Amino acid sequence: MTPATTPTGKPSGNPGVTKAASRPGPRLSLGPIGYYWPKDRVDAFYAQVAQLPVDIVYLGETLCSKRKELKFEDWLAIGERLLESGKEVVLSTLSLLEAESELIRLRFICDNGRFLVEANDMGAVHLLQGRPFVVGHSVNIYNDRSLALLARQGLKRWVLPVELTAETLADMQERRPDGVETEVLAYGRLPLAYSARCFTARARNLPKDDCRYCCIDYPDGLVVATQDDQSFLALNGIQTLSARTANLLAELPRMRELKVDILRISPQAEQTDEIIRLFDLALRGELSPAEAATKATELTPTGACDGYWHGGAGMEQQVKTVQ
């Protein structure tokens, strides 16, 4: 963690103090811890959290039912301070479900009775019908027949495919059906891919049903080079992410134009909250898009990239950084 100062050195005055509520559109939401941290760790995160400029916080373990640092009745402490200090939680599931455990679990979540579910697989979204619900960019909407389909059946959100385009995001959001929210990861690394396997595991040569908890050691995953020493991408647990994290601050004039309603950022293990404040000051004006993207792109952990926004490989950087 940071000290309490702005992105420009300067002091951020009362830090207790979260003024998004007056900030121009879109939203800003915090999406899911990804990594597996210790539980000290995640209370001082969301301790932080609380006194950030950012609207809305997903909470919850979304890759592996092994990872226990945090009870669901933590999470649920979590999501009730989080509330008091006037942030929107939202409760998020497992994306891939292998066992019936971990569908028990999956109803807990689902009938919480308290904050709206992210639901992160068709399974979550079947117990989810009938009443609000947010699907989580692997639920994989890809065209605006998928989107009325979902909508009917109690859609109140909506992630973006990280691999689909702006272009593609146009056409979507001209038939979007009404009352559905717009969602776009804007920074973090890229979730590619879900497996059965356990890639950190395997990575230290141990079975997955004897893991010894090793992805704990990894707190923003274990990146994987090429032969000629490029960053490519990270391995998480069963999750396969990109190396480079996306980064799309740059396209905030964009995103309004196509009425997006929140830009997610997800978050890492170091510096989340001198990112949050970045696109809070280019939200609200006090920083340009241009150089508030550039000062992010230095808090990446091995750079960003925005290829799939404009149409190209996923690891390229479209979009020079200002000098």
The other form holds:
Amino acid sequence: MTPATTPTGKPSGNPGVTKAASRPGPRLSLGPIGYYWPKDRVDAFYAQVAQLPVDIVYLGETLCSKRKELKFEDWLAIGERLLESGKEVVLSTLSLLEAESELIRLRFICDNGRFLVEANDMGAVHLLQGRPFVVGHSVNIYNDRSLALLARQGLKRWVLPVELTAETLADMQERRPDGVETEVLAYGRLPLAYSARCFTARARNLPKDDCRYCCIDYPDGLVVATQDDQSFLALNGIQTLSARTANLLAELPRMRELKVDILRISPQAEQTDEIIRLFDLALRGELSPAEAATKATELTPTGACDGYWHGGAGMEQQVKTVQ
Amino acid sequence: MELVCPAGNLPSLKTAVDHGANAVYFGFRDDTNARHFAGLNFAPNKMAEGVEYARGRGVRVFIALNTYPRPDGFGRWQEAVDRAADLGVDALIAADLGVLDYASSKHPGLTLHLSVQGSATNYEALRFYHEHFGVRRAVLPRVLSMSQIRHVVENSPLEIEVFAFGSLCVMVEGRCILSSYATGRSPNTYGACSPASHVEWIETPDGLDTRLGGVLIQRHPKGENVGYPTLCKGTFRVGDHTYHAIEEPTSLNAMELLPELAAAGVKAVKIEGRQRSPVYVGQVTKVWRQALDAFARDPEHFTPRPEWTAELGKVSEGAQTTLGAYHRPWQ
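Since the structure above is the form predicted on its own, I would like to see how the form predicted in complex with the partner chain looks, so please show that one next.
So here's everything in the complex, that chain up top.
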């Protein structure tokens, strides 16, 4: 449970940032922390991130409005510190918006006036239209007509929905509007579903309205296994994730060919810093993508997958990793 | 309130119309709609016959075109929109931004409904669809509580339709890819969840295992009733506990909420089940017609009659029903 980081306070020198800026593309982003971590852990994590070779950092609670370890002001403060370290900062919004209180908070985020915002629901898109915005992978953009429509509203960057294939991405890239950047989730558990029900509370036999914030006990989610002991899914509050971590690091040459602008890494409880370094090394050509991918797979909590990218079932691992 | 009933084929459509549906919804025979099953849905000539049958009896017809086309298939969705417009349907039910954009610009006279697959759970999202495409009605995902529905209706520029009965999707529709994670096919891309082509039934010394895409979903001891292996209704292990980690095999039945839904201003109630038999459609339509009529006659004293509940129980998944997310403790 101890964060894998120690440094606090502002980084001096920023070796990581300088290095990231001079690196061949795509750029690297760090997605929002999907799990519920204590504030100390979050602060320590981002103090470390400030020094890591990522270009873009997405911040905020994207899953459950009951999670209040960090207030809006806390996220803004983290954002300011990351900005000082040379990162681009984007505020991410809630994926499932139901209550008015959630819409009120959403308006605050959209009107923050300082940072770009990632819309994770069409409600956020509605509030952001007319200004530059990003859409996350929970907004369904499955074709170029959808992309063009959102580009007319101010879309600056989109994230490929995770179930789409490299082939579909190629079609999209051919037809994408000028000035729109494409981001792909390259490392992280796959977000598979959202529900009104809190599955973590259910696993603890607690009602959602009295959940006791029990998801804070699972910094990497709660693994769901089949009755024959295969790790299958991971529960994270109202979200269901894949147990396996999508790892597309080996696909770096194809990503470059397809002119993907940004590769996203989702934070995991341990060794996110190592994952970022592996991507960095592969981007610089200091480690082959296949070798880096193999090392990254060793750092996944319960194995890797790349099936969606190759047009198969999401859970499949199609590219054999090298030794 | 309008009673909107499913029609997987012409016999279902006719039985829904004959038993008191106010509107029927159906799809073309391909992956342009979210009930893409073998032998289901309408070829063009049957579609015209269905439209005529319903219209001739004062029943409205909605066409579901509610999956998400990828660039290489977009032309087929366009053609489907054009065909729906030519048929003069009362509404097109769509989810994809590109499809809605095409339909509203090419056929400005065509009434659009936002499918449940559009995942709109709040009025800000609904305002987007209203402003950009003139969408007139939205079907809400099955994740909102009764009080949240009330709030959405109060602030929505669109009419609201909700699911009243049928198989229970636990996840926000349009944003659940559990099925493609195991099989490569999801409701969004393929129009089916947990497709039959990927189901295996394997006899074991202890009973029967059901697998989806090779993943063990359910293990039935000998003699136990075997249900369809929908992924989210499977039995899994979390820590030391083996249970229905996501949801039990159960159906939604919101009949007792009719007075509240009506008071909230909900315009239509939807019955799920285009993949079910005409017998199911007939029974469920009949019972819901009786309930809605009873409610209209005496709204103050409405309660579901035991015989209605019993009848609906017979056609429910796992022979049990729930209020789902409408009832806060379920969440």
